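Shown here is one chain on its own, the form predicted on its own, set out as structure tokens.
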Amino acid sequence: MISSVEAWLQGTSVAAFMIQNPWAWAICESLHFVGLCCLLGPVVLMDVRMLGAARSVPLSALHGLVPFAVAGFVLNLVTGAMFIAATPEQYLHNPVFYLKMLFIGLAGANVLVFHGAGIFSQVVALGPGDAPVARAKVLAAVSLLLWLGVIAWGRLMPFLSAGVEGAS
């Protein structure tokens, strides 16, 4: 199966860009680490805020950095697609990848919990100086372990795929 998908991600437009065009991959990878920081700038503000550190911030002052922050995740979906589809035989066989996806994933799953739990609306009313609800503030530590998951495994998958199947 895997190599199936393998042979159709290499035949793409965007596998053939990404390999055809030098600087392709300098780019994309400065657009992903631009991404990551657009996406958990405010990730991370809001998490510390809910966690107790500057508490003078109001919450929902925070809550206008949202769009920066899905402008990043959409950045970095798009731009970790242009990887897996140049080099797919990285990723696929690669357990970290499946890993990183896995932290995504939960971070994804986290997110609606806090929204769709209610607590994303108690949040976002507490004033200058008030603390959170104890459920806000244990998504918020959940969070930043699972961004810190998906940084790791990101930086650690091109180390730790010596020896993998398929892995150059």
Contents of the next structure:
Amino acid sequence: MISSVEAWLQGTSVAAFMIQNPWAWAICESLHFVGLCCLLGPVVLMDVRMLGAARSVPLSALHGLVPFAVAGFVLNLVTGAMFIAATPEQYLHNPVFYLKMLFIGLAGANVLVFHGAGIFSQVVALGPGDAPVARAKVLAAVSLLLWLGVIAWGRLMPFLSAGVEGAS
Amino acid sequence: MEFFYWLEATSLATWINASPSVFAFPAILLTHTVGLTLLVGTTVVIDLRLLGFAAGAPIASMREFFGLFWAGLVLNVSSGLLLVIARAGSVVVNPAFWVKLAAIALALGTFFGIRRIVFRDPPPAGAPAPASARGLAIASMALWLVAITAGRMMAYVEEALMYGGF
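For comparison with the form predicted on its own, please write out the form predicted together with the partner chain.
Expanding to the full complex; the earlier chain stays at the top.
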């Protein structure tokens, strides 16, 4: 199954483009870091606010920056997909890659719980100086740990993949 | 140059380069990425606020995030120094490294400029940031973009310098 996906990805024009243009790879890597900062700037600051720091900042205002975070996420989804299309053998057999995807999924689930369980409506009503909600503190701490994990799995992937066939 | 060759021959540099431990070179790189996220992530939010986004937050309140900015800067100056020590000889002849350093110096300059213009004497609640601060906010984001790109390019430029071609 994986090998047919791999063969299909290697035949795409995106793969050809990435392999024929070494600078495209370097630019996508830079953009992957830019996207990371756009995504996690608003996320980390909202989490820190929910944990009880920076109380003079209304959470509702920070929440207005979510479109920038989404833009950063989309940028990383696109550049990340380009890496996978170009060298699927480095990712699709690699447990560290799936751990990173799992952590991204869990971070997404954390956002869904935050909105679905009514915690968002509680915290967004917090004004300057208001103490945070206990359940929101837990979700914020979980969010910070999950994103730290995403960065760690991504950054350490080349070093933890020594035994993976096809990984550099 | 002698000094930089001596630097990359020190036992600290050898440990960073040669240790198979994930706590040597990989952990330093990871720290550099976490610091980048804190430093530039926080800066981008402050810059966006000055440009008029998240207007519900008083500009003066963004000061509360300066701690995250400093934490990111400390992480990256220290991890960055270790990364430079490890490969001092090749880093100092890498033009991408000097572009990165110049961009960082100018970006920090925009931070101090912004701090002087809007955080010493913040505009009244609801008032927009002065045009000079908005200009510095745009420059700040552009300079961090250059710093990140030049940093990423260092490996490619080093390879090109060693083997020729890209």
